[in-house]
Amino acid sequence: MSYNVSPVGFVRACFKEKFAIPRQPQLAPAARGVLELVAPFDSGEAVQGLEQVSHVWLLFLFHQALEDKPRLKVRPPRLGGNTSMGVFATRATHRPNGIGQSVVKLDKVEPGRLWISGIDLLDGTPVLDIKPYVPYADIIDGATNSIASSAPQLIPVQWLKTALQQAQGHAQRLDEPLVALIEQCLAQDPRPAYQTPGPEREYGAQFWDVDVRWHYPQAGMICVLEVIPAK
């Protein structure tokens, strides 16, 4: 048996790439987006009573990650990239159905759009379903997930001069907190753990309209070089 759904909205967020999004929500709080509803959920009435809410859960689609044939196995970035688990043990995007999920925080409620924060969504993304985070059912003490017990350990994020004059000058003209962003998402080391580059290595994102590029001078340690509009 086969079912249809339609997209309630789609994200307006500011990561434009997969690369460097945050393996899961929360962890960029400065990580911004509206989510923009579409008929016949645009109107008043179908948000009325979400401003008494701080948090949502959204499900959504993984729409680059769309795929025909169902993995049963998958290969989760935390793991390294090289340890393959069952797919129902990772919230890995290669999923039956490419649905994901995600809780993130509610700024505003408008008439058509919600503006939230802390996301770890792509640009375009298509949302299935909004839901009220509810604390006292959402909140389990002792829950436990052995194969991710905390967040990532963050590694220190130094600036270029040059680079930091950059980022704060596209942040005021965005009006949007673009260094902290910056440093959020790669205190996270979002390249694959597999990889271990010299220095001479450079990384690329988009964050917003602006290309942020970096590199690793040392073990441990991240530099960004530069925050130039985007091509």
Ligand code: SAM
The other form holds:
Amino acid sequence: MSYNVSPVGFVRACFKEKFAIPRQPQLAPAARGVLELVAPFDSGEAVQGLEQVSHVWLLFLFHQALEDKPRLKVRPPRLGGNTSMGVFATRATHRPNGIGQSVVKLDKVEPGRLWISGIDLLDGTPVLDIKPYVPYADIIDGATNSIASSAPQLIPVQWLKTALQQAQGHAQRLDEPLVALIEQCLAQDPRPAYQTPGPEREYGAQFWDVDVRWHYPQAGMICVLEVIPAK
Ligand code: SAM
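Having seen the form predicted alone, the form predicted in complex with the named molecule:
Shown next: the complete complex, the earlier chain at its head.
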């Protein structure tokens, strides 16, 4: 048996590629986006009352990780990418039906548009449903998960002076907290866990319309090298 679902909207997000997106929502509060609703949900009626809510659950499609053949076991990056786990024990993107869920902060509600932050969503992500966060039911005192017991450990992020100036300039132009966004995302150490790069190895990712390049001058430390317009 199969069912058809169709998006209620699409996210316009700061993240233009999967690399360097935090692994869960709320890890980068400066990660912002707009959820643009599609007809018939864009009229304003569908979001009436939502301004009384601080956070929403988004149910969405991992549209850039959809696969025909379901996987029963996955290798979560959180566990270094070499430990296999049952798909239902993880939040891996490769999963039956490709459905993800994230709690995000609701910053502003307009007819047809929700301004959201603390997101872990790629630009263009199709959203299947939106539900208000209900603290009395959704906060579970004493809940445990020993596979992912706490947020990833953060590493220090330093800047070349020129890179910081570039980021500040783009932040002003975009009217976005770009410096905080870069620091919050890179502090999660997006590098695959199995790589131990030397200082000569450079990494890059696009945030909004800029390319950010960084390296690891020493183990456990990031230095941002450049923030330039994306090609
Ligand atoms: N919070 C969600 C959940 O638990 O279902 C997502 C968790 S998943 C581990 C987060 C990762 O999904 C991000 O780091 C990003 O690389 C990836 N991602 C985000 N949006 C995506 C999309 N539309 N398609 C494919 N991958 C996506």
